[in-house]
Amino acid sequence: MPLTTIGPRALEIRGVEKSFKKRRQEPVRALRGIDLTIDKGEVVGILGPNGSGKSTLVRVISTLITPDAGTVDVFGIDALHHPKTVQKMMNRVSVEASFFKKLSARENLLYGSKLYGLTSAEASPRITEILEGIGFRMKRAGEPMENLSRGMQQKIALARALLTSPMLLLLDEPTTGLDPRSKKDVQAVIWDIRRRHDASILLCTHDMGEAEELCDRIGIMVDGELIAIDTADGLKRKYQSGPELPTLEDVFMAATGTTLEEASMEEEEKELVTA
């Protein structure tokens, strides 16, 4: 459960809108009046199909793109007017983390630490501590990244995100495309981060089991709208239609009129049509 804290929330988003225009077509509304809060120490999941707006939301929060309307506050600081200040408080891990593939895991982490203003002497013991803490096999830390599995690369992405001890961690589909064992390993790292580090986490995923296992609250996002948000049990009670609690899959179906898989297929078909 989230920590009991005093002061501003880790994240507070009000009325965020974002549209994109493709060639000569009408603008596509990626975010439609998003309201979202995350308390300090809380893990909030956003569950939705590909193309639902999850990644756009993460990019807005991380100040990579500017919303057309709305406000984004990170620990009480206006992210739109003070992006460099809030950037120091957060870090992001995406489904396709970028690395120098010919360099080793340790070399990539040392390079990343320099971007954060750390010297090699400061970063080296910190890197070892983090890698050992997330269960990375240290004997492979000297191997080129291109030799490591996707699961191991995602562990390195999480390690890189932890170098600066971020207060807000944005995870955008961190386990998508991983084999079952690697997915479990990365999920275990995320669980350990929430247990051991004083960080608030936004986890965007389309894995219902992952959302239910890792998150204090879960939001359902479709077509750029956050249509529901509550604890897993709260969502199940809200959409309960019989004597037994429904599954999250049942909840998604009741809330949207479609399954998560069907919604993802529909979004992919839209992309093909508008490409």
The other form holds:
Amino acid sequence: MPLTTIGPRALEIRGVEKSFKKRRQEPVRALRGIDLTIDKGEVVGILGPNGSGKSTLVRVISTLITPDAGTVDVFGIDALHHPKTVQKMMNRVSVEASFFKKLSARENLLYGSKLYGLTSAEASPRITEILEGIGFRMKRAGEPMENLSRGMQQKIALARALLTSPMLLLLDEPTTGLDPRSKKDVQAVIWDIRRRHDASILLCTHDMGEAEELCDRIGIMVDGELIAIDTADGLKRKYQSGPELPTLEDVFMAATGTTLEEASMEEEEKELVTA
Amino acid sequence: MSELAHAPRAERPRWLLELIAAWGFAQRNFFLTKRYFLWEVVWLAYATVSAMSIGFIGVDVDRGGVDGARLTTFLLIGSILWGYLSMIFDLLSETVSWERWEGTIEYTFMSPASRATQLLGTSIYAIAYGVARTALIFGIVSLFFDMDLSNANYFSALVILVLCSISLVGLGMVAAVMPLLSPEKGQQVSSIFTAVLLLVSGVYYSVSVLPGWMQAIAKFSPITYALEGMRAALLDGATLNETWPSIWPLLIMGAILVPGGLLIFRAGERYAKRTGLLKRSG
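Which structure goes with the form predicted in complex with its partner chain, now that we have seen the form predicted on its own?
Zooming out: every chain and molecule, the one shown earlier first.
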């Protein structure tokens, strides 16, 4: 549950709109009037199919995309007008670990830490500590990233984010495409971050179980719209039609009229048509 | 790991944070050079052999009664300086496409390090690496050729080298924006630009032999002035005063191109953020 609500919220998004224009095509509305808040220490999940706008939302928060309308405040600071200030407070792990593939984990982490103003002397002991904390064998710290499994790369991406002590952590499908064991390992690291660190977290995922297990509140996003957001139990009660509480899958079906898989396929087909 | 939650955040003045980040970019490129060491050896060998093959043209002409040593030196200065300047230009202009190819562009662009810092860090490494590589090539080539450096004014040559490095950094910054605006075609445009610079700047011949319209283009290339100044300094021992016709255009170009390049790059970044072009795949 949220640790505190004193002071500004970790994240406050109001009326965010974003459309993309493709040549000789109608603009695609990627985000439609998004309102979202995350309290300090809270973990909020966004469930949605491929192409629903989750990644665009994360890119807007991480200052990589400028919205057409709306406001984004991170710990009370306007991210659109003071991007450098909010960039210091947050970090992100995306679906594909973004590393220099020929560089080692240690070299990539040293580089990442310097972008956030940490010297090698400050970063080195923390790199060792964090990598050991996620169960990484230090004798592999000098190996090129391309030699490591995807699951291990994602764990190192989480380590890189932790290295900068982010107050807001953006996790954009960090377990998508991982084998079941790697997925569990990465989820365990996220669970550990949530338990031990005071970071507020936005977790975008396809995985209902992951959302239910890790998140205080869960939002459902379809076609660029956040159509519902509540605790898992709150969502289940809201969409309850019989004597028993529905599953999160049932909730998604009731809210969107489709399953997550079907919605993903529809979005992918739409993307193919407009590509 | 629990104490990490309370690890002190880097509360440092902005300039120091940017300095650390600039060093981070330079160090990252050094790490990459180490990792691609065999390729570095290949490129060094290629550049050396390329310079030597040009140098032998001068040796060949020597048999015909022309001052071969002077022509050889003229050609080698062109070849070696072009190798150095084009490498600085390429490293800067590939700043974005390299990150996009590696998939790190979003991570780098969402960090608090500014683009000026990124380009500064990349420039520092490009110049340091370029000077070391060029010195090595020069050393190897001088073993094979009798270069006419008896009158050389090395101080003037150094000043020209510094000034043309700054101009090329600025030009590279301008070119770096292309892959930002067009992920698919941006780098190709930069390559065409490099080819035009090679053609018009008088790398292997005097600019005066070019058609009039090419000479007009050459006036806008900092490499033209760098080569004229460097040749005057190394072949004729020209003093700073004597190389002033080459120095002042380089000063003006550096003063315009570096801040202009930064402004253009920032404008390109704003456009990319508005249109969603800051993606790894493009």
